[in-house]
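In the form predicted alone, a lone chain appears below as structure tokens.
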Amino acid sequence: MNDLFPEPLPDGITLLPRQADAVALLPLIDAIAAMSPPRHLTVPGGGSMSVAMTNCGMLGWVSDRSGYRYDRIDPLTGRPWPAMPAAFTELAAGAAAQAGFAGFMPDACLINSYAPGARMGLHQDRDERDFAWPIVSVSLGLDAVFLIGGTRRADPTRALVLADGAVLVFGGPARRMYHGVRPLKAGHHPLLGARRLNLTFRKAG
């Protein structure tokens, strides 16, 4: 299945290669970024994330010294987050249904922008209210190495390459697994240049 992850994926994780089209999605992402610019969020310890982030939908994920949370207002602009495009909702709902999670309707989309060297440390997605719904993750641009661990931070991890257009759905027994992204390697994508964009869809409220 994958050079770094040849064995079957853990229960609850589905990889859908070439499911997303950067040509169709990038203009929508650029329009969202024009209204709510990507920024490097401060984490509770005082540092800043290497990944630049913005959101769209009814809720957006934010972080500062007071902690992690979802909010209806973009703290940078003081306005509600941009509406989620219908194409985003259709992509996320369709991928979730293929993975066995029919009825998924996201109310939050986190848009992460990776430059070479940017990474995402091991973490659990646990700020959402209902863990019965999956996370739907869309990869665009440069390849990324996604790490899948266990339900404890100290559990060993396995690596999975996420190429341009890949959609990863994780829910059920995988919903509370620790996961992250290794530092992005330099490269060039014909449309995004030296970038990776990652859309993660959640039912947060």
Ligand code: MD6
Contents of the next structure:
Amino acid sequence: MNDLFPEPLPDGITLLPRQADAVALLPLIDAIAAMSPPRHLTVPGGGSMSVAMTNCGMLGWVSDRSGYRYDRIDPLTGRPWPAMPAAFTELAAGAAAQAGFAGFMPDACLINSYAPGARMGLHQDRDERDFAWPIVSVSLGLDAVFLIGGTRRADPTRALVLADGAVLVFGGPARRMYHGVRPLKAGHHPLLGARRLNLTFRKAG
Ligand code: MD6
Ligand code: FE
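Having displayed the form predicted alone, please output the structure of the form predicted together with the named molecule.
Below is the entire complex, every chain and molecule, led by the chain shown above.
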């Protein structure tokens, strides 16, 4: 149970605690970061995100002055994004299947890196082609407070703690709900130090 979210989770959201293993995933993430370094993207308004981002897979999510999009090429390196490791695909597909989304085959994995103070404002994920597929989110390192609202930005939010190893499947009616992450609190994780990593697997194209 989650003490901040005593009620049942909204329809379409499945939380699988301790489903992912940072020991196994971190070397794969480090290899991706060595090829396509995490960077603070510019948003259309001109500011830069507090979260550092990179991607793996056929498509990567990027933002710049002109807007948000998925791209086959990393604009920082001019090359394709690193391939999605088989262990990532298996983790995401397995979690999706447990949540009732058999056949989920992600073609994009957005990797978010949070230092203390980094946050993610309320947003909807709507750059993907088919909202019938869920987004599978994997959290590693320091705990995050994840906020889940409604289909309108002004709807009230509730908080859910995403701890190291938590996998969240975000589909069905929840797929269009606003969500975000509160500023990361300082702390120390034995493997990741003062960091949180989040991987979101998408079927984007
Ligand atoms: C994060 N997650 O946990 C940001 N989006 O760092 C997301 O924005 C997200 O966790 C769609 C579905 C699940 C998520
Ligand atoms: Fe999101």
